[in-house]
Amino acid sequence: MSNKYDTIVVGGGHNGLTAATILANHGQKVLLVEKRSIFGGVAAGEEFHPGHWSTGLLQDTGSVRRNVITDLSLEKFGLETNGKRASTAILGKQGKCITISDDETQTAQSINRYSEKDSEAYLTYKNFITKITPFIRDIMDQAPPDLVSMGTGDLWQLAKNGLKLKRLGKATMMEFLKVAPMSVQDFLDERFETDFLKAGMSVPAVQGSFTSPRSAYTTLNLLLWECLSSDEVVGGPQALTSALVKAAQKSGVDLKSDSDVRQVVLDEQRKVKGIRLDNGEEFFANKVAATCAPQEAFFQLLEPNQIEYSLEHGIEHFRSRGTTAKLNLALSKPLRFNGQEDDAMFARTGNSWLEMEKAFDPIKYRNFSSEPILETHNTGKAPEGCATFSILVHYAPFELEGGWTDTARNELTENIIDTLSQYSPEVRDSIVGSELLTPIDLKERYGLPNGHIFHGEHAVDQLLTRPIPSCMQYNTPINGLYLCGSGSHPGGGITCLPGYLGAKRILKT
């Protein structure tokens, strides 16, 4: 393996693999280094109990963009999509369940069992989503304009975006401008009357954020999820990772695992000249694409005297307050939730605004809820006749009062199982193994700042100027250093877009 490259990619998650393959496909000699023994990052499935494999940390592949799949020719490497969004069971107590599927008519029929008014309201809601989706996709699927220097091209991009907004039509445009700043509770209360439906629908709006449904601008997060989520990858995150690794290998990327980067090396003019690993090995390139969190890129891979105060201050205040834990359950048999109509891939709890607010309140005081909000995923690998459930748990603080002791871990696990048992009473007796990942564990395993699943919160001020204005277009004030991970536009989740758009930016420089 040569030690001289055009670009070195730090991090072998879905964004790193995407960026490396794009660069290699355009003739660059690329090295990708990953500190773990496996590739995939938060999308890497792992065995946590004999024969039972998790899907990784994140579960939803519905936001992987079609242009990424096409440009990387991932279908040639075994990737398949099912052509529709995965079904989600919205769970209420007393055996209530509504299945939200890609078929709007079927979803409306499921809702109609509880409310005829909400059944009709859902179709109106989806009509609004359909109208604004092209506008949202255009904004989020392209590199943001440079709001700092504002060149001619950036002004033209802003003008085009303004025209796209106007072309929605006056009624739709005004509705979007009205609802985007709203709390998701107010937004859904205006449209629906069924408590557990509203609570379950709102979960994507608060996922990974230090917010409750009553927080301002949470409607914007819900609209982004609704507009950007579409085809689910068959086989989930593991299938995506497998295809990305094969594509990178085919393109000629040098993949190097078990390689922890100690330092991004700069020359006397503070220009990137390469990297140094923990074992002392050095590799040289005048461009480094960091797909780790911005905090790690600037505070761990660079010396303190190599960054300006304004950059340091901005990154220090990029909000990354981890609020999510993950529980993987190995089960002796497949489970169905009470009232579940079909084999929905996902399920969400919440039940009511009051219960969601009670789940959020403890985190403000560095505690976790006795009845957390859960998002389950049931497609992890398991032995025949058994099942694997992966559960995202909201809310759990990074800095728990008293620390994440064994007692605290056991208590949270029991709270999760007790909550899940309200929707599937057989779950406790079916558990043969489990793995709890607290926000502390997420930081240690995946390098997530404060255990934040998206590298940083999806707040309105941390989206288009993500992570900070001077780094919002993937390049940074450090000549040759680029940010191509979830801390960059358009944010976290399994999309591959930060790596894709970041690589496109590198190719232009």
Given for the second form:
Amino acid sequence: MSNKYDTIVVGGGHNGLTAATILANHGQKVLLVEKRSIFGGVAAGEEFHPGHWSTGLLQDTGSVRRNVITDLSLEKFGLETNGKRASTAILGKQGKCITISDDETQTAQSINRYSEKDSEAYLTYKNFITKITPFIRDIMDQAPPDLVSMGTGDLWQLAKNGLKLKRLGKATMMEFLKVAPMSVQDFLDERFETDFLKAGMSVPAVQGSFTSPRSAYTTLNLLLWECLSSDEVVGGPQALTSALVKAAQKSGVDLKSDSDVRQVVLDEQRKVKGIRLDNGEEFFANKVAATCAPQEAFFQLLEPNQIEYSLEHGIEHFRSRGTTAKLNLALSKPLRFNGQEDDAMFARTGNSWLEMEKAFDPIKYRNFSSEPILETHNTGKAPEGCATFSILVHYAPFELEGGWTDTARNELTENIIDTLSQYSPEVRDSIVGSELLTPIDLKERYGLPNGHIFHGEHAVDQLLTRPIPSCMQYNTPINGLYLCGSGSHPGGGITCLPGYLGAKRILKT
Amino acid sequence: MPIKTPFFSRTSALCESMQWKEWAGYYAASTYGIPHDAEYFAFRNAAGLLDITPLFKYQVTGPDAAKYLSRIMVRNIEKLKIGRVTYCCWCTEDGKVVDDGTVMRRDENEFFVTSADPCYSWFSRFLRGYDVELEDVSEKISGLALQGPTSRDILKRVCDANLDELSFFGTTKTKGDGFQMFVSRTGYTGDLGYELWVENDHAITLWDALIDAGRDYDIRPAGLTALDVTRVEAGLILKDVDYYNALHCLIDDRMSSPFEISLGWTVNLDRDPFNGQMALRKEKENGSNWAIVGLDISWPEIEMLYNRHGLPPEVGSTAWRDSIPLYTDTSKKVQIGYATSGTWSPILKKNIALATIEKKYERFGSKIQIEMTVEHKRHTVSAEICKPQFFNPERKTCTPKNSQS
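Alt. form predicted in complex with the partner chain, vs. the form predicted on its own above:
Up next: the whole complex, starting with the chain shown before.
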């Protein structure tokens, strides 16, 4: 087997697999190297207790873009979507529950049990979301205009985006422009009155980042999530990964697991020459698509003198402060939180602004929440009669005061179980196994910088020019090095878009 | 308010002129007597003793020290041998000079760097990934420059270093009565001379020892005014006069590459990446815009010019540092550059200057016109372009041990 390739993709997560397959489908000879023994990255399901599987660190596959599925013919490789958004139970204390489903009328009815006003407000809210969705999807689906060099094409793209915004109609455009910079708390307060509904709805806006519902621009994150979210992949992230791996194999990508890249090798002109693995093995290509975090690509894979200071400074200040932990729970029996309906695969807590703010406060002082905000996912991968819940936990810091000792880990696990017990008292007694992944573990397992589940925060500046202006077009100041992971446009979460758009960018060179 | 260097009790007692300058936040004597001529002639004919404590000083230690400095400096510091000093500059990633100074390798993993501007913040930018410690020792270490033909003989009498073998740009650790110091055979006068680096506590002891031992060798404390004349004669450029720190430039036009300020010889391009490498490679390929040259300004023409106004010729007794326009010819239609500093050289009996001119005019021996104002009227006189080094005595680089053999 020759060790020469057109492109080497570093990292076998959903973005790496997508990028590799796109490139191979366009006739390139592609090598994909993955550090772990399994592919999928944050979308890899793992057995954490005999018979109990998570389907990935991230849980939501509603944002995988249709054009990616079509372009990679993922359906041919066994990918199924269920044709609708997954239902989510919004939980409140004292047994409260609202189910947000794909069916707006049904959702409105569910809300109506608590507030007639809110059920109407929900329809108005969804109406607004529906109106802006084509605009948002359009922006997310295309590589960003190059705001640095600003060529004619970039200006044209900006102008077109401006026109699309204008075409929303004056009222919708003005509303979008008004609300996008708002805090999600102010935004939802303007529309809804039921505390636990507002709190639960806001969770996607603060997920993963160093923000609370009171933080600026969190509304933008809610809108992005709402607009991108659509058909759920049956079987969750792991099912997506399985299809992606098959697609990659079919396209002729050389998939190499258990291969830790030690270095991206550059020639004397500082152009990419290939990679060197930890075991000393070398592979050659004049293009490397790194889907790891930008920090890892520049600081771990290159020598310090190979990157100029401005680049180093920019990447160093790409904010990645992990705030999320993961708890996988193996349960001896199926559970329902409050009145959660059977088909509600997801559930979210939050309860009230005050409680969310209280959950957020400790992380400012390097502590975790005593009553964290939870996003549970019933993975469905459990032995007969049992259940598996995979839970995203907000907020837990990367650098915990006093360190992530066993005591600290136990305390956080207890906090989570105590919180869950408020929605289903049977939780504690049903637990047969558990796995806690703190931000430190997330860094260790997935290479996430500071355990940040999106590689870098979805702050508005980091979304506009992601990760930094000189790298916002997937290429970097290092000739031949491309960034095609969640650190690039349009960011983290399971969309496959950074890999998809990054590969398209590589094909243009 | 400026602060005092550890030598102040001595320098202030001697500074009869009461003329002080502010140098990097310190009081520095401009001249000790009036005029400064005696100090100049001490540098050239005996030995001048100059307080150079205001220089910024950094200590770089650790297993990656050489690698780290090589990344910052335009010169490959990994090749610098123990006990050797090198003069070089350091650049931004665009290949524009930030500052120039000396790098001394005191041991395998121990370096000492001097600079004109504070550079800690700049140097510390590049620490990531290197096992190295950077310490600003500017306020811990005092410096003296002992420069001139008798400097070796004086120094021999105060310390145990083997000075007959210490070659030009060599450095060594040595001790004397009550002090320890590093001596390096470097300086800013272009003459035989040494720079002495001593801990503040030993500063006065060293000063007194030198003055005492130097009495028979006509040692004399010297100030910056005399130094300025010698450095122009030697063709040594000065930051903020002959070029500007790129980090302080408001406009790109003010920035200079090493090639443009006669420091191209310090650049080692073909090696591991360093700051500015890509840009400097490109410039080397495409050519530079500017060059620093020497000017030998025609004395007969100056005489004639003054004569036209009925005046005897005048030259300033000190070096000047104004920007003076240069033209191709007397019509003054085409400005080709500007002189940045100059002086009457007492030892060469010449009117000399350092100038920045467009690269295409850098032809040694060719004549250009330099503006000269006499009696409030602007004229020009011709000047010959030459290498920017006017005075370069054999004793500067000569080592007794070697010349005997």
